[in-house]
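What follows is one chain in C-alpha cells, specifically the form predicted on its own.
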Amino acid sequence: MKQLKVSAIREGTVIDHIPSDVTFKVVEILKLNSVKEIISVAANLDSKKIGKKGIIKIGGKFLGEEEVNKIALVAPAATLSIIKDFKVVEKNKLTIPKTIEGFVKCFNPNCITNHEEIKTKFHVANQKPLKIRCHYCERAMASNDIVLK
C-alpha cells in the first residue's frame, strides 16, 4: 500500500495525535498565516491510539505556555514534540492545566467578567469529561461550552 510522506522539518514543533475533528480548531489557535516557513497539516490520518487523528508540523516555531494550555483544553490526549536538528529533543503529552487564566470567555452573560476588564479565571472540575468551573460566578462548564478568546 502506498502511503503519502510528510517531509520532516528541521526545527520547530510536532503536534501530533490530535482528534481529527479538532486539528483545524489547533491550527485556528495556532494563527499559523504569519509562519514563514513550512506547515503541514494532516487530518483523518490512521491511528491506533485514537482512530482518526490529526497531525500538525509547523517549521521554526515554539509554542507559548498560553498555545499548549488552549491546545490541551480541545485535544488534552495530543503529544507534543520539540525539533532541533531533524531530532525530537522534547517529546510531551499535552495535559490540562488546573487553572486557566485570561483565554476562555464565560458562558454565564450576567458573569462580571463579561462586564468589567477582569481576567477570566476557571478551575478544572472534572479531567474526563472535561469541566471546568469559574472562579467568580462558580457556573461549571463542559468541553463543548468552552469558547476560547
Contents of the next structure:
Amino acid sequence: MKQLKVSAIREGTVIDHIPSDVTFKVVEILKLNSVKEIISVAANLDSKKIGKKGIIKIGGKFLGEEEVNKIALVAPAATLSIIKDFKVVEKNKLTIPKTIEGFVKCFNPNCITNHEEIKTKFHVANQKPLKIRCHYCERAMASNDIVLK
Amino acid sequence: MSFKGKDIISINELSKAEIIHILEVAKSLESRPKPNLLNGKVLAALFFEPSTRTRLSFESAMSKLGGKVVGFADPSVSSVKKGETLSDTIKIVERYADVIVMRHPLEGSARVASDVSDVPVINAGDGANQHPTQTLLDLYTIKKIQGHISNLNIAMVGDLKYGRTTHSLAMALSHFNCRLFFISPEQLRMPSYILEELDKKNVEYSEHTQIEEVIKNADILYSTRIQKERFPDLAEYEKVRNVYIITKDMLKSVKSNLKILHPLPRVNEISTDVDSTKYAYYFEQAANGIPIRQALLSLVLGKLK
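Which structure goes with the form predicted in complex with its partner chain, now that we have seen the form predicted on its own?
All chains and molecules follow, beginning with the one already shown.
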C-alpha cells in the first residue's frame, strides 16, 4: 500500500492520538487557519489504542496552557510532543485540570453565567467518563454537553 | 464546628454533623428564645424574585432576635433595573449589612454573591437550583413530627424536575438512610444528575407515576406545586398542572404516623378537606422556618456556636 508522506517539522508541536471525530475540532480550537507555517492534519488513521485516530503537526507553534486545557477536554487521550531540531524533546499525555475557568459555556440556559459577564468555572467531578460541574449553578455536564467559548 | 462568616449556599456543602447541629440550635432557640441575641446586627434581604413567605420568615426570624432588616422585595426598585450587575449590587450591600439573604431567579446567583461578598450570604432560592433553608426547615419538621430523621419512608410527589425543594431534600436525606419514593409525570421526573448522586451514596429509591402506588408505605408525603414559572413551554405545563391532587379519600389506609408536607404556597395539590385531618402538617411546617432561620442567622453571625 502506498504510504502518504507527511513531512517532519523542524520545530513545533505534534498532537497525536486524537479521537478521529474531534480532529477538526482541535484544528478549530487552535485556530490553525491563521498559522503561516507548515500544518499537517490527518484523520481516520488506524490506531491500536483508540481505533481511528487523528494527528496534527504544527510548525513553529507551541501551545499555551488554555489551548492545552481545551484540547484535554475534547481529546483527553491525546499526546502532545514538542519538537525542536526535528527531535521530540518532550512528550506529554494530556491531563484535564481540576478546575476549568473561562472557556467552557454552561449548558444550563438559566445559569447566571449565561446572563451576566461572569467568567465561567467548572470543577471536574469525574475524569472517566468526563463530568464537570458548574461552580455556580451546580449542574453536571458530560463531554457531549461541553461547548467551548 | 464554626459557622461564623460561613455562606449557606447549597445543602450539598453541609455535612451530616453540621445539619444536625443547625437543627439542634433551632430547637434550642424555639424552646428558649433569645430576643436580644442579634441586637445591632443588620440583615439585607435582597429579593430579586417575589417570595413573600421566605422573605417574611427571614424578617421575622431577624426581628425576633433583636436585629434589623433592610432590603427590597421587588427588583424593579433596585439598581438592577438600571443594568447594574449582581456582583456590583452585592459589593455595595455588604457595606450596609452584616449578613445578606438573597432570592434570585437565576441559578448560580447565590454563589456569585458569596464569591464577591465579605459578609455571609444565605441563599433563599436561586432559580431551580438550591433553597437550603427550606430543606433545613423540612428536616427540622420531619425530626419534630417523627422523632427522628433516619430510616423513614419518604415520598415526594409533583414537579420533581424543576422543584428544587425536592432535589435538596433528597440530597440531604441521603445522610439519613431513608427510603425515597419519587412520584411524578414522565416529563417531570427527578433529574438524572440527582439520581446519579443518590446512586453514588447507595440511597434506596424508586420512581412512580401514581401516588396510590406508595402512599400506604409512606411516613412522609412531600407534595410540591407544579410551578408554571419554571416551564419553558406553557403547553407542557397545561398537560400536567392537575395531575396530582391529594384528597381525604386517599388517606383511608395510610400509616397512622403519616404526615403530609408541602413547601407552600399550594394551589390545588392538596384538597382543603385534608387540612383538618391528623395527616396535614404543612402550616406547622411553614412555622418551622422561623427557628431554622434564627439558628442560621445566629450561627453565621457568630453569636451562637
